[in-house]
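Just one chain follows, in the form predicted on its own, and it is written as structure tokens.
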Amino acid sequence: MELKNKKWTHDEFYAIREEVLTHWPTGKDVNFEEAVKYHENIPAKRHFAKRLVKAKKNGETLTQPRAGVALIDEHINLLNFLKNEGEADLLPSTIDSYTRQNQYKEAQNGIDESLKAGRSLLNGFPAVNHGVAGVRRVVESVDAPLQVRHGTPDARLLGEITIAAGYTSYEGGGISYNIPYAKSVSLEKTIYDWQYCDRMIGIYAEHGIEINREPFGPLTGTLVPPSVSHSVAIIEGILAAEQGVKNITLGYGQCGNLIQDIAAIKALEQLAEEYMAKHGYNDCVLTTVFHQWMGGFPQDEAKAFGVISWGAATAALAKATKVIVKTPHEALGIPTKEANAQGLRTTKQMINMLKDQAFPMTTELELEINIIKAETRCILDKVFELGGNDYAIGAVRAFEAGVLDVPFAPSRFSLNKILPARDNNGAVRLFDVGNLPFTPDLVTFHQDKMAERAKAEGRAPSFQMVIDDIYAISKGNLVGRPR
């Protein structure tokens, strides 16, 4: 395994393919040829990156849910109620966490249980055990763009199955399914891995058939600086890029200020571009995706439909092309379909409100927008230099310096030096910028930040902030105040 930043001939990708496709029985039901004439077939209203495409010429914010159950039928119940129930124009099938760590014995038993018990037992729809014919099922009875979520560090054999059985896009990325979800799996194989998934769309492309590919935004979920999350979906978005991926979905996570939650959207959406078209991936369409917050939820229901309306109405005035909706019972474990249906109704109305109105570039955003972007641009610039030139690389030494490196991560390979905490305003600063590149105005820049909330509470600039930021908005804030 040499790690590189650079297209895989169809010999490299078919090597290592007919290895992948034996991890599980199902993988020999794989046809590539039969796949590409089934996507052929497949209608525009159903096809993701066709979807994406209408919505973003149209500036309208598409919704989509997380959901996934054990057995197809119950599946596809799901899948429809949110549809018809919560009117959600985009549907996940949420991958369950056996399949997520290729334990496809444990998926299988999960999947008997389930069928004994009369009920779901995984948490998660286990798509490499039903294989093709049982998640083509799925998606024949199921009028709407379908898309894979997991976190699986290698989804080299669930991708497989999956697009072959006609999902038409495709989450995850090398960096953003190891670092927030694993311990110890190396950056080295997580990225050669996912270059295997790419370069698969990136054929699937040659033939004529767009799969859409959407690197998982917000990280850890947990006070991510935009720059840091950016940096990551950026590099994602370029190694997609390279393998022949021509429709990406770069996404963020809310930290909860509007106007640093504003800019975020518009940073991210011009720094790819940017840097897509510096590193010659002219022919890349690229879309948005804004999470709902990711971080602890409230468990009295009404506060937790706040914390889902606010995320609903930045949403929408960031003009992001797709928002991931959250649900009431948030706080609480797996949703019932019907708080899953509650959560996309109350976006979808804050969305029809606010869809006529724009939000005016004012001279706080712009400041804002150009602080993600020097932020973003110290980072990017730098993994570039560490990898000599290439992304690939330099992210695995970028993350071994601290050059990259993301707060409350699992991760070995993450250093967890930089401690995030908010400003007086709420917006995600650094309360420790770790081994961060910034240059010394930004650096100072987040220290007057710190001070700046510091002097306004009476406490010096602490720790403390830090923990007090993270369970502010489970007991109904947005800054961690002292007592």
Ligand SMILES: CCC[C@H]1O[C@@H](n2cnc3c(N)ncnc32)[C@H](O)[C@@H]1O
The other form holds:
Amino acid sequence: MELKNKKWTHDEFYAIREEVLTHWPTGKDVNFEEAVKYHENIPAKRHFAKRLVKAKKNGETLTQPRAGVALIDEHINLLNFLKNEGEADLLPSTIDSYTRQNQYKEAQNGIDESLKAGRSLLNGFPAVNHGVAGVRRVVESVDAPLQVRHGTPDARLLGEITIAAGYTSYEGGGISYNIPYAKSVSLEKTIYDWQYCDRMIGIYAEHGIEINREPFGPLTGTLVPPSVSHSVAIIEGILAAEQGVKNITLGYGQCGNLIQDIAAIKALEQLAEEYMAKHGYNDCVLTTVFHQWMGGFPQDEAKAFGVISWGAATAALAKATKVIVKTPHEALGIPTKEANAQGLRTTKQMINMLKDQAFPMTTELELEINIIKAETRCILDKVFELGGNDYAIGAVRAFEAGVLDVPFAPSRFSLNKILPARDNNGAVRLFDVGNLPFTPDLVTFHQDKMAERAKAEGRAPSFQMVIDDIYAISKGNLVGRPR
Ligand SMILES: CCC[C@H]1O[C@@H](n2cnc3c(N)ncnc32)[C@H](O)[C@@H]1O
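Swap state to the form predicted together with the named molecule from the form predicted on its own:
And the full complex, kicking off with our chain again.
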């Protein structure tokens, strides 16, 4: 396997595909030609890419939950409930953890046990085991655009089966589904395997079938600075575009300070357009997704609705194309369908009340946009240089050098040298910039912001601030003030 950011030939792709389809018996039912014909008949209102393009044009912020259960009928009921009772614009199928680790035998046990127990004993929808025919029953029974959401380093068979079944969007990426989701899986292999997924979608595109791709923006979802998640998002967008993907949604996980979060979405849009154009990808439609707070949630449901509302308001004011919605059961575990629908309706209410309002371009907002763009450029340009003008090779080397570094990542391939903490207004800054290739003025900016908070709190900048901030929102605040 030689990793490089270059479009695979059909021969290169098909040579690997034969082996991929043998990873589980259901792989043999994947029939590309039949799948293309099936996709040709999917109406625009159930087509993810088309719905996103319409939303971008109309300035809408669409709502989408996470949701997945073990058995097909229950999964169909769940999705229809979230559409009808939750008013969801877009629907997921969140895939279970066994499938994410390619443990299809265990997933099959989960299905068998769920049948016996009469309830879902998996934390998601085991699409590989259900196979094309089973997954297609979901597509035929749910009248909304459907996306596969998961966390799978080797997502090749999962992609083949779900896209062939009629799903029109696929989340993930070679970095964003490795670093936050695996401990010892080679980054090089995951990036290579995701080139396969992107090339597969590129081949659908060559047949006129446009499938949306969404790199996983939030990463570890724990105080991830905008420049870190934007760098990964844009790199994965470029890697996807190189393999022929034409419709890409780039994502960002809410940090909590309004100005910083609105700036993050604006900066992401501007930088993605700039870097995609710079590298010659001029026929890619780009949209954005804002993930409501991905860190620890309050157990109290009323307070959880406060966090959900804040994420909804920020997404609307940032004018993100899509918002991923949390539920009042976030602190407890997999939500009931009722709780999931409540999170969606709360979000819909906030978006509807804010859609006629615009957040002004204040000097603070402009400063924040410029800071995020400057930081992200420092990282992206260094990655490109490390890779000898190749972002795939550069990404692997960048993690080895700490030029890319994701806070609190389980992967041993992330140095975990950077330390984020909030400043006195709750924006996420860097208490330790680690080996991020920031210019001196950017390093000073973060030091000054941390010093300002330290002065206000009468304590020195310390790791304790990081810990306090990790728990703050679940304890009812944004900034983890000393007790
Ligand atoms: C990165 C994703 C984390 C979020 O993903 C939610 N999540 C995971 N699995 C399911 C599921 N099967 N149904 C509804 N939500 C789910 C968690 O709650 C958390 O918020």
